[in-house]
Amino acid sequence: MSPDAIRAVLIEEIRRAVPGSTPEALPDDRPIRDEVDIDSMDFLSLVTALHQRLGIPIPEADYGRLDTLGHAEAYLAAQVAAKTGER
């Protein structure tokens, strides 16, 4: 899966978790939770949706790696690559 495809999934799922948000305008280096005012339950819904859409495990210990759009994109890309054997 390409980085652009992963980013598109991430943005779509943020939009679903927080209706009315504009995740495509998020800076890569700002905390997602602050930028779109996402609460802990919505964040958990986001993580669950990403897990289901991408077919990858996202352990609770890794939730901190989803703090910014840039970090989340890199983390998800690495997880997808590990799952599919891509480099």
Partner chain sequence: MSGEFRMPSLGADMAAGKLVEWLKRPGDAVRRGDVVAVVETQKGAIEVEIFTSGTLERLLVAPGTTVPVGTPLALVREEGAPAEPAPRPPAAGKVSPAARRLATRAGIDLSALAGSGPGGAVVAADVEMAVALREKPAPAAARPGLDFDAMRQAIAAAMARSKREIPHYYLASDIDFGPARAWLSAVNRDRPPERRLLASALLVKAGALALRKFPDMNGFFSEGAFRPSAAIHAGFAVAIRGGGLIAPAIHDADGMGIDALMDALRDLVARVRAGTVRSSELADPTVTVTSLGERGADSAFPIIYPPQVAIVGFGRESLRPWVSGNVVAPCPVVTATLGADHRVSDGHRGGLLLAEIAQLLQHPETL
The other form holds:
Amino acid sequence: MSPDAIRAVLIEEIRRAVPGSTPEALPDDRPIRDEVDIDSMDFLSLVTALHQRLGIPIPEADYGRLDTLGHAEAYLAAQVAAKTGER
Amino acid sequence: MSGEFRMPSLGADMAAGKLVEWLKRPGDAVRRGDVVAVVETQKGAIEVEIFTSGTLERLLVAPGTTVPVGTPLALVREEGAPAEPAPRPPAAGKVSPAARRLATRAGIDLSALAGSGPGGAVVAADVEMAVALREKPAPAAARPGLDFDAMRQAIAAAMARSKREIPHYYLASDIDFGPARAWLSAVNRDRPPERRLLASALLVKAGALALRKFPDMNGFFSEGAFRPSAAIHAGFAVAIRGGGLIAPAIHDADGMGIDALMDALRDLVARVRAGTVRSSELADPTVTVTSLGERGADSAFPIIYPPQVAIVGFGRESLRPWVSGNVVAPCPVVTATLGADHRVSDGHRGGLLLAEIAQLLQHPETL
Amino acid sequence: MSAGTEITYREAVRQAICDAIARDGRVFLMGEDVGRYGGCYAVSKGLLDEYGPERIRDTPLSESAFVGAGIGAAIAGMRPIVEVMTVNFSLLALDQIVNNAATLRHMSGGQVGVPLVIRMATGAGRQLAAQHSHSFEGWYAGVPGIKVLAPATIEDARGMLWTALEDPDPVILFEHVMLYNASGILPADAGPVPIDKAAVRREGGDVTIVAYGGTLAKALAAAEDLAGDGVSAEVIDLRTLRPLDDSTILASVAKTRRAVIADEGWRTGSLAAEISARIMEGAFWNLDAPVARVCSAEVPIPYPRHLEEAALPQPAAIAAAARAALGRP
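Okay, that's the form predicted alone, but what's the structure of the form predicted together with the partner chain?
Now the complete complex, all chains and molecules, led by this one.
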């Protein structure tokens, strides 16, 4: 899965978790949760959606690595690659 | 025996509601708890449940109509009641002049209508109902959006009444959230995201369970008297994007397992966001819990939602210096607050309630 | 605005007469027993002493004669108020009223007008038996050339007389016998009222109840009863029986789609029949139910109290007719 495809999934799921938000306009290095006002429940929904769509584990301990769009994209790409490598 | 399904009161400040949509049709079987209609209030579109089981006989109010609280919306033939004489055959053919003219204009087939007028005549209201029901039910997403001004007015009215009538007292206690956080991390480690728990579930459970010992903080104060509630229905404050909040009930929260409670919270928040809150959830919270969450302030000084008599607030969980024995160590701390009604209880009792909550949170595995 | 005072309907009529006598030197009251006896219903008690026999004139017991005298006085430039003891006795003066008072302006090509006011009591309820208890105002309301009024409130009892005296043609005022002892607040600034408009005495959306005179209070009681069942009734007080204020009636029926008419006259050929026909002509396509009439039973009004009550339109019957029009048994 290309980084662009992962980013597209990420942006789509943020938009779904927070209707009316414009995650595509987010700067890469700003905290997502401050920029689009995501609360704990929304964040859990987002993590759940990413887990189900990408088929990757996202342990609670790794939540901190989803803080900005840039970090999240890198983290998700690494998780997807790790899963593919296992096969 | 026929019963009436009425416009419910969904809070102390609701005077009227607009019937937006019927989800059942005359002749449909209904069971207690079924969502029968959607009503638009200042708190948004609410799914209204029915409290009798039987058959929906006749709709009395057409979609789009605003009626006062208590107005009969439909007639329900209760279970076991003898069936009314079969609906009069349309061939009986009585149609009022007003109905005939309306039907011609609206293109309604009169032979398909059951009449509600004298002698079973089809009257104008029957045609208006048929026109309203002909419109396809709007999907939930297309229901009228929230009127933020109206919601702000509703909040203002309720809070002004609260501050005017209720002599509040406020208490706060810092709670060592270390054991709870450790337990949550351990539980969530092995769970997929959709089954993970949030701290809010533990906080609501601890609050509800603690209230079992404090009936003077769970119930309603009205007409000069306090009526404690045997059940503990925790209203959970959910912020609405764009402004405003509502606090629908999690019924019998004290008796729910923690997973069930988490599922209920998840479902509730999703439905608040989607605009599908149910009437019973708005009508009967016996106490309110507000949790400011991970990104909120350190503590809340919450205002009681009348006619309730208490509200428990939980601030943001944060690492703070905590003295344990002779050691100061960083520790996750949550500040719990209580706003309670001095007409019913005193600060001493309130302090005991907060202490009970703190105590329960030291043993999260038992919640 | 000043609060006003509570007075009886009888007192309101008396004040109206005194006011008219004071305002206009051409006004005088005449009729059977209006002077020394003070009026059959005590409306003019004490007025003879106050205004003298020129203004308060007792007449012989001959309705035809003193109504005819009133017509003559009116033609000659006076403004007579003729009291006929009850509408039942007015039949003795029917020729004067229908053949003379009502026709002279027409027959003289406008040269002769009859600015006469006739007051009479009407209706049942006081156990006065058949010859004193009938309601014939509906008959008079069918005669062109006269105006027919039925004040049902304290304010109208006080205010209609002067407006009637100002009218260039004959006006008959019907005072229901059961209203004389009724009391209400008369505003301090009360005065003459218009006599060409019906009044909505209670607003509602589900059914229109048309009433006048003695049936107004009964219609309002029925509306109150209906409100307890969630039925919102609109009550119209006709006030003027001729000419009828069609537009007020039709506007209300267009809104409610149902009409009940409460009329103390006999059903056959009643004023209620006339109103029903007008609703049919003017609001047929707005109707959701047949127009209902609640009238007196077609018997001479009985003497015994229970039979008299049974013969008259009562609130329960009015409410029942409204429920039937709504299809709610």
